[in-house]
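What follows is a single chain, given as structure tokens, in the form predicted alone.
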Amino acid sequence: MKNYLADRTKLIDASGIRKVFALGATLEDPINLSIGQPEFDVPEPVKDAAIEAIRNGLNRYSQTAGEAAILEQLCPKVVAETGWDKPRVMLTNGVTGGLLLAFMALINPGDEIVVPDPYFVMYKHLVRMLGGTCVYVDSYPDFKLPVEKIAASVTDKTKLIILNSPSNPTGGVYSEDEIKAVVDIARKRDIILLSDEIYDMFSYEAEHLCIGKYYDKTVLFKGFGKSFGMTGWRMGYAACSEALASLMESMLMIQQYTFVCAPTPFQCALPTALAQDMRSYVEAYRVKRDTLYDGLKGTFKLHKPGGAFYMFAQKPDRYASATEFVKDAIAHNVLIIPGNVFSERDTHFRMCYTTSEEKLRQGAEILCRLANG
């Protein structure tokens, strides 16, 4: 039979979290520690805002860019976050529709792009497919940012160092050493960093440090899918400097042949979005962090992570692989997501504590248990 598929699908495969999401759904009452989704809806002014949208007919297409009136709003809120002035924005269908946007007007067969390991899933595959190169720069086992070895993998080849923090998915947090470090390393060589900021209300020790703060050639990401609770909303939005002008045009005219523009009604919810306070939710994950912590630490080697909602934990011994691991627990009802898939290691698993307190003590007891054999 013909092969009518492009030679680019052959380099990637369906997503090892999709394929246990889909698992837990085949499950009676799973412990559900696979996908980063948190389990909080969304606020009930913000759906109210979206349903009035709808029932006024707000419908439509918006600009490429978005509603005028909502970059109006965040464009003060990036100013604030960077020190830019006059920053160029624009709203994304969620964080990974402006990956692929930043990335198909960046990339050319044949860049290098430094990406510290583990990492976001999809960075490997949207590079890999535009006929780049990751460069992985390993960061076990305590996932600080590696300085040192970033500087050594920059070569004349070099397009992007991507920065994600807090990350996904170790939920290290980057201290302002470790930024200004890395930042000195772009600005010598002149090379964008692309800062990958979805989780930034969930920063626990400390305040969140936004990278462009540090470094005119960033550019931002950020969302509300996470922060929210509507990661099916599909709401992002990128930001840049006037230094990186070219490259919003270039993204926005991406934007007018792929996406044309992100969901209207939702963007016209956006407002309320920013009005709420959403400390609650940030205090009731720490508190899930430390419970998952704690019933796990005496077992397994792993760090208590800073920011977003998921832990990185070092397979027991006497398993081969994460893998084989990860396979055990799901055999005992508790879904988690080998490291292979974020990284270019199969010994770390990791864990989103997006659940309720007593299944995280529940999953961490099984966990254990398995782990002592």
Ligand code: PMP
Contents of the next structure:
Amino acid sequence: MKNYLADRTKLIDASGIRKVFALGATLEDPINLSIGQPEFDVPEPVKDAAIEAIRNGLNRYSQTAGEAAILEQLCPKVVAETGWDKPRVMLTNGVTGGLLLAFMALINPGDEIVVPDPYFVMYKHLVRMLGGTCVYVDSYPDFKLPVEKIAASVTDKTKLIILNSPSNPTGGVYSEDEIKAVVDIARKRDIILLSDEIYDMFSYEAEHLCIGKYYDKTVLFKGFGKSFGMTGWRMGYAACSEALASLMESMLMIQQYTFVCAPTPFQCALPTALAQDMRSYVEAYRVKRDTLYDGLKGTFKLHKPGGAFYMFAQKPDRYASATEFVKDAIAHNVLIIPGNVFSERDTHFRMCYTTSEEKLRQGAEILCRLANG
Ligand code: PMP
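If the structure you just shared is the form predicted alone, then what does the corresponding form predicted in complex with the named molecule look like?
Every component of the complex follows; first up is the chain already shown.
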């Protein structure tokens, strides 16, 4: 049969997370620790703002970068976080949309992209589709930023270093020393840092450190989906300093021919979203983290994560691989994701704790029982 598909389709694989979702759909009332999104809904005033925008006819294309009035309100936030003088900001179709634009604007076939492993699964597939090569830098077992290994992996072909703090899948948060050290490497070799800060609101131990504050050649990605329970609204933004103005210009040009703009009525709800006090939501997630961690810590090798809403634990010794353990967990009604979805290794598994305390306790109990045989 004739092969109609482009070669690039062979470079990617259906998301391992979706495979677990499909399995989960066959279970009755599973303990679902697999879904990477908050369980809370969009706050009512934010919903009202979007509905009002739709009723008021704000349903057409916006400017490519977003509605000027909305960008004006976002800019001071970026200035406060980064200290950049005249930041360039554009609204994107989720962080995913922004990542795709940046990768398309930056990656030539053969370019090397340094990616700390474990990593958010999308980076690998997008980079590969564009002909780039991921250079994975192992950050096991503590998931700190492996600065020395990053320095050793940089070559003349290195185009980007990808950073993600708080991290999906580990929940790890980089320390200021780690950030300064990676900035040092990037500055010496004039390399761009791509910083995915979609989980910035979910920092439990200390205030979030924005990488843009440390290095002007950072392209920043921030999201609204996780922070405000609006993953389906597809809202995020990208920002860079004047030093990367040409990158933002290229991203805008590519947006013209791909996404066109971020959804206009949802853009209009952003000022209301940003005015919400989300501290009680974050506090609730800190409590959930502690519940799951306390339920697992005596049995599993794992580090207490400082952010996001994930935990990444080592498989029990009695299983040959994390995939084997995940299969058994799913057979016992607990949905978790094998670590090889996010890593070149199959030794760990990811749990997401955006579910009820009761389910977290039940889930931890079942996983411990399986681990102990
Ligand atoms: N980056 C990270 C680290 C994520 O975990 C996710 C979503 N799981 C995204 C980006 C994509 O976010 P969005 O829904 O805003 O496209």
